[in-house]
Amino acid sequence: MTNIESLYSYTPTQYEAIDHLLSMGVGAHFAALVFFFLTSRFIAPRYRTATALSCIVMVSAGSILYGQSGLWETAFSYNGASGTYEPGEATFSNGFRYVNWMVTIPCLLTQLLLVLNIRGERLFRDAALLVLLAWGMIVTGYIGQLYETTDLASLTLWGAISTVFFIGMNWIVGTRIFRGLHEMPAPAASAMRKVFWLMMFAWTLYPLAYAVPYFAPSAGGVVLRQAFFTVADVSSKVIYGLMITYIALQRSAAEGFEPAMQVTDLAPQKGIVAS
């Protein structure tokens, strides 16, 4: 896949900007690792997959980005003539991340099914929808990045067709999440509110970044969509991951699980047992 990335030579400034922003990616995630790890321990073991599945995402995630970021600085050569990084016989390309994405999307979405006290047979039912719907957001977005040097025509029919995928995952989603916060402790459904806004908000910002090629096709244009890149990952992932693992401990705090009382200060529900 050869992505607008490769079409360009950039100044030391924006060839840094990216280096820099790929290599803050790589250490948020690995940073989250270590965190979600420590923290699993505080949370019930009812919930404590969803902690395991952050992990597997910052594994996933962070090796991407760091082999991300290898490729940018092996794709460039400083050419001291004029100045700028051009590109050399290696090809950049975002197509990586849409590997990663089979992975890594599945996982949150399912985090949020356990954090919901989604089980059973619903449980298996919405995770297969929605990892249907987002593997075939991902497949089409693959595909029209294929055509985002050569037609754009291409790249907004895939994209549109992404989009439906898109708006039925965010749908389901959506729904999910406000049919379930009446049982939530009260921590944990306001937390839950912010989750939903947060995914609106980092989701959001990869089809502006699919989008670059129309409205930004330059060097300029590519730093910015690195940008986008970057923070929707983090956003996604990373402080996603965050407050997954803090309604996880509200839920396990109110449940009586003692490690998450005591890191919470907080006293059993009535009425809501431990599992």
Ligand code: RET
Given for the second form:
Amino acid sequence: MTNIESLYSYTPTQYEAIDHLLSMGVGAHFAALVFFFLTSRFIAPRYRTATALSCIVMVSAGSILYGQSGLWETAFSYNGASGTYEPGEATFSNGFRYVNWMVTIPCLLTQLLLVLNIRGERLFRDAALLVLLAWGMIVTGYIGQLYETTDLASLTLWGAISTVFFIGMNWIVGTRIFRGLHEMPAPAASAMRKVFWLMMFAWTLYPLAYAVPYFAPSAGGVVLRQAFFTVADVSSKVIYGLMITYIALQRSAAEGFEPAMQVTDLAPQKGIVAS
Ligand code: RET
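Would you generate the structure of this protein in the form predicted in complex with retinal, following the form predicted alone above?
And the full complex, kicking off with our chain again.
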């Protein structure tokens, strides 16, 4: 059982486009890791776990993408006679991504709950429910993608079951976000609304990538799928993490945490004389 990636030969442009997309993903995650690590000291201890979770997501996703990019390079070799990159002994697989989501999605969802200031018993309940729905979505999607080259009916069936979990998860995410807005400082609430729409956009790209074997089973379709994955990865983890950090910073400042007040200009700046 393979992915459609292993069925085709690629022109040098297609091959390199995918190689570059994967490397860009690696670079974005490791650069963001440094940013999250350096800025965590401006975040109040109450919200700092959210930034720590971003660091974990960056290491985890960055490493898997590094693996994907290495696998891409070993799975195909250049054939001078045809002028294309052809599948070799090693098999490229997107399955590693799905397994990685078992770790990264729970982190992403928990950091959302943390900056929504959901704590104690409620945090445990909401996180457990969201993680179970996410795992249901991932496991059924993982099984479905195993059929993409052999049995499109099974791909559809498992994809549909996975989507039920996805909708349930989004419903809970949406209600928690929109219920929490009124007790946030204005800049944080405005960023939180954007986080919701960012999630809806970025997370939907993953099922689109899953569905590529239906509507574009070709080398070009594979380029499109890897582009969907890269845009989704950078949006749902890196940009999302930056917005979560911004919200945590605004909340920290509004609650009087001095380093956050300095960064957000809420505190008087030493050395600056008012004219
Ligand atoms: C699958 C299978 C087809 C149906 C649906 C899917 C949803 C996948 C999602 C993945 C999100 C991944 C994230 C990763 C972060 O590291 C499993 C492709 C609905 C929503 C956010």
